[in-house]
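Let's start with one chain on its own, the form predicted on its own, as structure tokens.
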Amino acid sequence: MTHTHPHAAHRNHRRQDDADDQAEILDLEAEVLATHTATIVGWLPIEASPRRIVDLGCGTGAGTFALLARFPEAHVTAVDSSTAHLQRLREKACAEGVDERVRTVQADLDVSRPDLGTPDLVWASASMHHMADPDRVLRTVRDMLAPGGLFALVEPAGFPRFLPENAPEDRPDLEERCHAVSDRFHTERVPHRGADWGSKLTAAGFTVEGERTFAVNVEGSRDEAVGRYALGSLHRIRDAVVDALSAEDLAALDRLLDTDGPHGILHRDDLAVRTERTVWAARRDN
């Protein structure tokens, strides 16, 4: 019989709660930005409809399902280091009746190089900046692509904004101050966020055929998912900034995150999702 130390059990429970929370945020993000993601997929310079696609850092499947919808003859290999995310993706694939077109692979590309076949298209959205050695991973992607294959690299411009300017009323511009602290936090821990991906792609042997920045501005007044996405995202930002915010700002943030209080973010009718995502379309020529 295996005995689990109570503190270890608590840590395991906390990790599972964190994984569940992150999966829920990814699902909400996929729902809120579905039209936007479809627009990016539609922009890609596809020469022939791909049959074999790899989604690197797939999360719970936002890109996977957009690609399946755009290319109905394709099969997608969805790769992520999180077994919880892959399980959620698999459940959704079964629910949507596309499970036969999806293969999931649990892998951390910083430590392993799984056999992902020879895809015609590789998609990596908001995942490359998390790699410890993205230059090595870019070379790996180029080597795995079929000759003439395309790599679509999508990177967000930081975390979305949800509140209007000068909000909330009792602590104007609170969100910007939270983001300033969060950006410093992530600069230390995620050094490749905001990298010059065009130059990195060229150095890895790709030909960059296109680069475009897509603005996101999703009004949330009638969309419950926007409120829940904002709530979950600001909860995660709070975890990063809790030790650096002033007591007044932290109290104001907690009022926003109070789902029962009158000033909670779920009670606001002026939310939106505002951000940008840049996509690079890079070709393996031979």
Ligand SMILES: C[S@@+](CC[C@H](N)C(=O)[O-])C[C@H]1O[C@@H](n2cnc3c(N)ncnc32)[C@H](O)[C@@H]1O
The other form holds:
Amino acid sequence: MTHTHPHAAHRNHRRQDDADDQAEILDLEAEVLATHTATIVGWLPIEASPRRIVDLGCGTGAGTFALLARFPEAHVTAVDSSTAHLQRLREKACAEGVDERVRTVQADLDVSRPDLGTPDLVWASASMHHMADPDRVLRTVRDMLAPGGLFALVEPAGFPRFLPENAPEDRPDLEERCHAVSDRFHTERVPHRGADWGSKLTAAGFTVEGERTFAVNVEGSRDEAVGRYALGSLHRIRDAVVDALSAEDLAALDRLLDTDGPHGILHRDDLAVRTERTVWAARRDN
Ligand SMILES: C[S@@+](CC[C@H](N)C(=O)[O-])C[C@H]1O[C@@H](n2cnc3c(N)ncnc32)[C@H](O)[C@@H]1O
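Now that we've seen the form predicted on its own, could you pull up the form predicted together with this ligand?
Then the entire complex follows, led off by the chain already shown.
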């Protein structure tokens, strides 16, 4: 019988809770941005439909399912360090009847280099900036791609905004101040956010064939998932800013997060998801 130290058990629960929270937000984000993701996939400079696709840092499958839908003859190898995310992705693939076209590979790309075959297309969305050494991972992508293969690198411009300008009424521009604090927090912990990916791709042996920034503006009045996505995202931002935000701002943030209170974000009819995502389409130099 194995004994788990109570602190270790608490840590493990906490990690599991974090993974569940992140998985839920990734699923909501995938739902809210589905049309937008399909637009990015449709923009890629692809002549012949790819057969072998790799989704690096696939999360719960936002990219995987968009790619499977766009390229009906393709198989996707979905790679992530999180077994919980991969499990969720697999359940969704089964539910959608596409599980035979999906292979999941658990790997921490910072420490291992799994055999992912020779894909025609590699997709990495919102994952590359999490890598400890993204230059090394970019070279790995270059080496694995089939000759002439394409790498689609997608990176978000920070966290989305949900509230209109000057909101909430009791603490105008609260979201802006939360973002300023959380940006500082993430600059220390996720230093490759906002890196110059075009230069990095060129240095890794790619030719960048196209780069495009897509604006996102999804109104909550037309999509009820926006409120739940905003709520989950602001909870995560709270975790990052709790120690640095003023007491008045923290109280206002908690009023927004209080789903029973009159100021709760779910009661608002003026929410929207506003952000930008940039995609680089990079061809392997032969
Ligand atoms: C912000 S999520 C993006 C998920 C998905 N690509 C999407 O667009 O919804 C980043 C993902 O990268 C994964 N990730 C981060 N570092 C990683 C690493 N070193 N190796 C493999 N996966 C990693 C995380 O587990 C997470 O699922």
